Every structure is written in C-alpha cells, then in structure tokens.
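Here we start with a single chain on its own, the form predicted on its own, put down as structure tokens.
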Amino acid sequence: MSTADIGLIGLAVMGSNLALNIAEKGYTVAVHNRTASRIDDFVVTAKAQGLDGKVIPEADLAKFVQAIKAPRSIIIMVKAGKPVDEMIEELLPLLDKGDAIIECGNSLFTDTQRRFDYLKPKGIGYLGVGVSGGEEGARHGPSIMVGGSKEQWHNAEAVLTAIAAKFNGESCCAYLGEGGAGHFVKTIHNGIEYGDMQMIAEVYGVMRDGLGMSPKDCAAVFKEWNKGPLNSYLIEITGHVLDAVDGETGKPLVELILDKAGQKGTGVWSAIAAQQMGVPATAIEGAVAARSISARKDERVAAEAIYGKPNRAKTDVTLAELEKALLAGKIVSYAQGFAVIAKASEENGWALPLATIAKIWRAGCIIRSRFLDQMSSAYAKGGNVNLLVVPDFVAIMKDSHPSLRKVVAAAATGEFPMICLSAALSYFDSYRQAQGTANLIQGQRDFFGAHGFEIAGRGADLHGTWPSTLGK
C-alpha cells in the first residue's frame, strides 16, 4: 500500500537533512539510496530524533517508487550534470503519468530546461528547485525557489512550504516559472553571494594588514556590525569564522587555513549568463576572478618573489568607513544580481516575481540581509527598475559610496587587492554618469570596421570620413 506522501533519493548531507526536515513537519518520506548502507545510517538517526515512524526505506527502487501516494512526487538529491539525467532514466519505466521528479541540486538552469522539455511529453512533471541554506538550512527551513511544471508543483506545494524557512509566518518557498527558472534564480543567488562573501574578504584584508587588528579583533567589529545595517547571516558567521580557535595548536583557525577558495561553478554560471545578455555584473565577474586567482597559490608565490612583498603602510581608513564601504558594495552586488534575473525573465518569458524572489530570500538562505524587506517592497510597488534609483537605496548609497571611494583609493595606494569593491564603485559611478565615453568607442569601431554610430538628431548607422591610409 502507497502511504508515502514524497519520496527522496540520495542521503548525503543535503538529503538526509531535506528528508529529516519533511519527516519533522509531519509528512512521511521514503527514501532511497544507491548504496543501501547509507539507508540504514539514515534510519538510525531518523530513530534517534525520533522520526523513524515517519520514514520509509526501501532499497529497492521501484518498491520505493510504488511506497509513494500517487499522483507521485519525488526529490533527487544526487551530483548535478550526468548522474541527474542517469537517475531520471532509471526512474522513467517506473513512474506514471502525473508523477514528478523534483531535482533539488545545482543543476545549470539549461539542463533543467532540457529535462524539463524532454518529460513533458510523457506526461512526467519536472521541477528544478534551488535550495540555499547549506546543511543547517536543509534541516531546519532552507529557502526554497521552484521552477518547472506549475501542475505539479501543486502537488508538491504543501511538503515544500512546510519544510521552508518562515520570515515573519510566510514561507520562504515560491514558485517562480516553467522550465529552468528556479535553478537560473538558485544560480543568480550565489552569485550574488559570490561577491557578498568576496567584499567581505577585501575588508577583513584592510582590517588584518591595513589596521593590523588580530582575528579576535576583527571578529568583534563584524559581531557590532551584524547588529546595524550590515545585519546578515553571512556578516554574522563571518564573526564566528575569524573566532574560532583551532584546538592543536592554540592559534586564530583562519591564520592557519590555506588561502585558496573553492567554487562549484554556480559562480561562474551567473557571470556568463550576465554576459550573454548584455547585464553587467561586476561585482559577481570580480568574485569569480578572486576565487580564481586564489586557486593560483604556487604562481602567487613565485610572483611575490619578484615584485617583493606588498609595501603595506599603514591606512587612515576608519572601521565606521570600511562598514559603508562594504553596505555600499553589498547593495551594488544585489542590484546586479536583480538585474539579471529581470533581464532573463524577460529573454524567457518568465515573468519571474522580483517582489517575491525577495522575500523567499530573507530567511534560510546564504544571503539573506536585513535589507531584502525594503527589496521586496520597492519590486512590489511594479516595474523591474535598478535598485539604484530606488528611493531607499538612492539615500543609502549617497550616504555610503563617499566611504567606498575612499576604501578603494586607499586600497589602490596601499596594494590591498580590491577586485570586488573596486568593481562596485565603477559601476556606481558608470551608472550613474549621463555622459560616458563609449562615443570614443564607436568612432574607433567605424574607423576600423565600419560599425556605424549613431548621432542625436541625425539618426543611427552613420559614418565618418576617416583618413584612408593610416601609418604611410
């Protein structure tokens, strides 16, 4: 007898802890796992919270597909690329028409549309889901951005409204389009955090070589932080990072952590996606580039041989300065990121809910800040507009951006790298310049290609009477 109201394949850390989560809510989950041991594990600490009267497990596959209540739904939990499209082979012959698999990694947004082209004709549903929060969030609310079939996702809306993460009572758990629309939207979401987490990095860098504050200290000044504008999840556990004390040797865990940064390409998705329409995204390009150039240790040695090490003085920049710098930088860093979400809403008929994207985002997930109420207010009032230009923002940033000036100048004179705030405020200040000099760009694009340019008044696809021979 069906008497499973969701299945889940694949136990590893994020989907133990999404199983555990709907078990708690009252929902009962079967489960399944390629390697059936990890079943039993499973089982053992479902028993352990108490849980297990809400948990199926069932090795074998299709008794775990017959275990779940029809019209079925099923989360996979399994590697993005290759082993997704494995698992929905092998599901295919089992399931009937109505079911649904729900794909909850991070799955680049075409592939998801791909599959999502390619089940409908069966009549299966599909849903690319993006769930932020890390292990923490999985187990007690992520956020929770769901793209794909709307038919389905019915079916599935109670279970993941249930198990999301709550700001203020509402869930944090929307649908957001058809297609690969809750994976682009997961995808712009860590870019966005990208670049939060970049920003925090090149102030904490003021901080330790600028200033010369100890990690202790430093920790301090983001704890004070966290309690004001700045108030985040990533400033808060940026706080217990720089506290921590490793347990061998007695020393500040993060002096003795290797300075290369890992990244599983939802960064370098976002970027290329920014770039394919046209959106500029600095701030997110930047944290790409840092991360990058991280991963490159032996060369960073070598080159610092070279040139010596940096000729760090001093710096008279302010803690209350490096706190605007980074509000100023963070808000450019969203602004961007909401810019292109807007931008492929568009390019994909997607009509993707900005007000909404804003509030599932203010709990649960990696990014959440204080200030996504005053987002989701400002898109709820209509229009895609930049959060520029934004009233809210406007006085926030004029406020701010006189400090990023000076933390990025500073930075330039005191070799502090600063790829991302620097990016920011070029942006800022590209932004919001009504007279630019791409006009040079485009005489220099006829001159050597014939490009055209257009001039106020006169129209577009004119020319210019250049000299025919150059160099003689």
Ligand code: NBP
Contents of the next structure:
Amino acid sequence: MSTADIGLIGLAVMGSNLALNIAEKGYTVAVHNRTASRIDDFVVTAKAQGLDGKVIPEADLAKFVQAIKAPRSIIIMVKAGKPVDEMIEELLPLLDKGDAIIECGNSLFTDTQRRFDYLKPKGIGYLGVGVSGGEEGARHGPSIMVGGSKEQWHNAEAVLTAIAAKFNGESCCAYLGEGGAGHFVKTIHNGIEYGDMQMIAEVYGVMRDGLGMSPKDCAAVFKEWNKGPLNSYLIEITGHVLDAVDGETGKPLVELILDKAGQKGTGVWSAIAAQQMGVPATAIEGAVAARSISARKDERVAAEAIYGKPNRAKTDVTLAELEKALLAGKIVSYAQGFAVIAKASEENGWALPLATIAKIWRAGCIIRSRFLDQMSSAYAKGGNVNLLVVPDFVAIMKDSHPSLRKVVAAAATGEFPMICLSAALSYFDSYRQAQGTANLIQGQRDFFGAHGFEIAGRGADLHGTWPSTLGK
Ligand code: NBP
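Same protein, different condition: the form predicted on its own was shown, now please give the form predicted in complex with the ligand.
After this comes the whole thing, all chains and molecules, with the earlier chain placed first.
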C-alpha cells in the first residue's frame, strides 16, 4: 500500500538529515539509497531518534516508488552532476504522469533547466531546489529555494514548508520561479557566501598581522560584533573557529590549519553567470580569485622568497573602523548579488521576488543575518533597484564607506591583500560617480577598431580623425 507522504533518495549526509527532519515533522518518508547498507544505517539512526515509525526503508527502487502516495513527490539528494541524470533515468519508467522529482543537491542551474525541459513533455514535474544550511540545517531547518514545476510544487509545499527554518514564525521556504530559478538563486546565495567569508578573512588578516591580535582576542571581537549590525551566522562561527584549541598541541586550531581554501564550483558559477549577463559582481569574483590564489601555496611560498616577507608594520586602523568596513563591503556585495538575481530574472522570465529571497535567507542558511531582514523590508518597499540607492542602505553606506576606504588604503600601504574589500570599494566608487573614464576607452576603441562613440548633442556612432600609427 502507498503510505508515504514523500520519497527521498540518497542517504548521505544531507539526504539522511533531511529525511529525519521530514519524519520529525510528522510526515511519512520512504527512503532509498543506491548502496543498501546506507539504508540499514539510516534505520538505526532513525530508531535511535524515535523516528523509525515514520520511515519506510526500501532497497528496491520500484517498491520504493510504489510506497509513495500519488501524485508522488520524490526528493533526490545524490551527488550533483551525472548521478542526478542517472537517477532520473532509473526513476522515469517507474513514475506516472503528474509525479514530481525534487532535486535538492547543488546542481548547476542550466542542468536543472535542461532536466525540467526534458521531463515536462513526459508529464513529469521537476523541481530544482536549493537547500542551504549544511548538515545541521538539513536536520533542523534549512533555507529552501524552490524552482521548477509550479503545479507539483503545491503537492510538496506542505512538507518543504514544514521542514524549513523559521524566522519569526515564517517559513524560510518559497517557490521562486520556473525551471532553474531555485538553483540559480542558491548559486548566487553561495556566491554571496564566498564574498562574506573572504571579507571576514581579510579583516582577520589585519587583526592578526596589523594589530598583532591573538586568535582569542580576535574571537572576542567577532563575538562582540555579532551583537551589532554584523550579527550573522558567519560572524558567529568565525568567533568559534578563532576560539578553538587543538587538542594535541594546545595551540589555537586556526593557526595550524593550512591557508589553502577549497571550492566546489558555486562561486565560479555565480561569477560566470554575472559576467555573462554583464552584471558586475566584483566582490564574488574577488572572493573566488582569493580562494584560487590561496590554493596555490607552493607558488606563494616561492614568490615570497623572491619579494621577501610582506612588510606589515603596525596599522592605525581601529576595530570600530574594521567593523564598519566589513559592513560597507557586505552591503556592496549583497547589492551586486541581488543585481545578478534581478538581471537573471529579467533574462529568463522568472519574476524572481527579491524581497522573498531576502526573507527566506533570514534563517537556516549560511548567510543568515539580521541585515537580511532589513534588506527584505527595503526590497518590499523599493522594487528591484540596486541596494546602494535604497534609502535605509544609503544611510549605512554614508556612515560606513569612509571606514572601508581607510581600511583598504591601510591594507595597500601595509601590504595586506584585500581582493574582496578593495573590489567592493572600487565598485562603490565607480557606481556612485556621474562622470567616469570610459570616454577614454571609447576613444581608444574608435582609434583601433572604428567602434564609434557618442557626444551629447551631436549623436552616437561618431568617429574621430586619428593619426596613423602604421609603420611607427
Ligand atoms: P554526496 O554529494 O557526497 O553524494 C553521496 C550520495 O550520492 C550517496 O547517497 C550516493 O550513493 C549517491 N550517489 C552517487 Br555518489 N552516485 C550515484 C548514482 N549514480 N546513482 C544514485 N546515487 C548516487 O552527498 P551529500 O554531501 O549528502 O550532498 C548531497 C547533495 O547536496 C550534493 O549535491 C551536495 O552538493 C548538496 N549539498 C551538500 C551540502 C553539505 O553541506 N554537504 C550542503 C548543501 C547542499 P551511495 O551511498 O550508493 O554511494
């Protein structure tokens, strides 16, 4: 008999925690995994948590599908990429028209769009769902960004809304748009996350090397900042990371961790999407580049041997200036991220609701913060405009950009790398200037390529009379 409210395939870290979350909310979940031993392990865990009564384990895929009430909603939480396509092909012959596959991994949004288009004519719904919050979020309430087949979304809405994080009682789960919309928004969420993390790391660099602070001292500052306008999950965990002590040596753990950051692709996807649409997202690009440079440890060691150790004399920036610089950099980075989302919405006809996106990021996800509540209210009032011209944020930027400027200037003279914060400052300075320098670029383009330029009052596609450089 079909008794499960929903099915879930893929019982690794994320899938097993999501399944436990679903069971805990009172829904019956059928579970399946390619390797059967993972199903047995999951049942043991569910039993230990008193949730096994809400779980239907099934190693046979056909029986798993039959155990789910029609129209079926089946979550796939397997490794992104080829495994998702393989899973879809295995499921297809077992599904009926009106059923839906709900793919919750970190998929590339163009893959999601392709799968959505592939399944639509077959009468199978496809939901590409971004889930943020890591293992803890999956178990106790992630932020859930839904895209894809709207009709089938309604079949799964109650379950997904129930398992999501709550902010002031509101679920951090929303349907955002057709096709790849959910995964696109999750990608940009991750891009913004890259920016936040990099800017925090840059400020930590000044604290450590410019102010001579110990990890413990830094931790105390981040804990204090978490009570103010920077209040957020990433600031909170930064305090904990800096506070941690290595059990073996008794040294601060952060000082033992190798300074090579990994990445799985969503930052790069965000930067590529932004570039392809002609939307500047310099903070995200800077953060991705910083991770790539960090990974080239051997090259950095060799270059330091050539140029000598950076001459990091004590800096005169204050902790209050660092806090404000971080706030200003963060506003610029979010302004860029939301501008990318707004443009993608326009290009793909998604009608992405920026206020709702900010709302469902207020809890459950990695970039959750107090600041997103303010941002959500601003977008609810102001429509899809750049955050830098929204009055609430104009006031914060006016107050904080001088600190960002001072910190970036001190970093330049103090030989601290600040790829992300300096990119944010340059964007701000470029964006807020009425007169830029692209007039010269247009002159150069016309000189070598006859690309034309515009002169106010005289029209566009004008050309200069340039001297010949041939033979010189
Ligand atoms: P993994 O990304 O490590 O994937 C492992 C799961 O994929 C296992 O259940 C494995 O089955 C299954 N699988 C593979 Br690999 N190939 C398969 C195939 N061809 N057919 C069927 N199943 C296959 O798991 P995860 O860390 O739980 O992440 C799941 C998804 O969630 C990923 O897309 C990830 O990027 C995303 N995500 C992860 C996090 C996080 O914090 N970890 C956060 C947010 C999103 P097996 O047991 O038989 O090998």
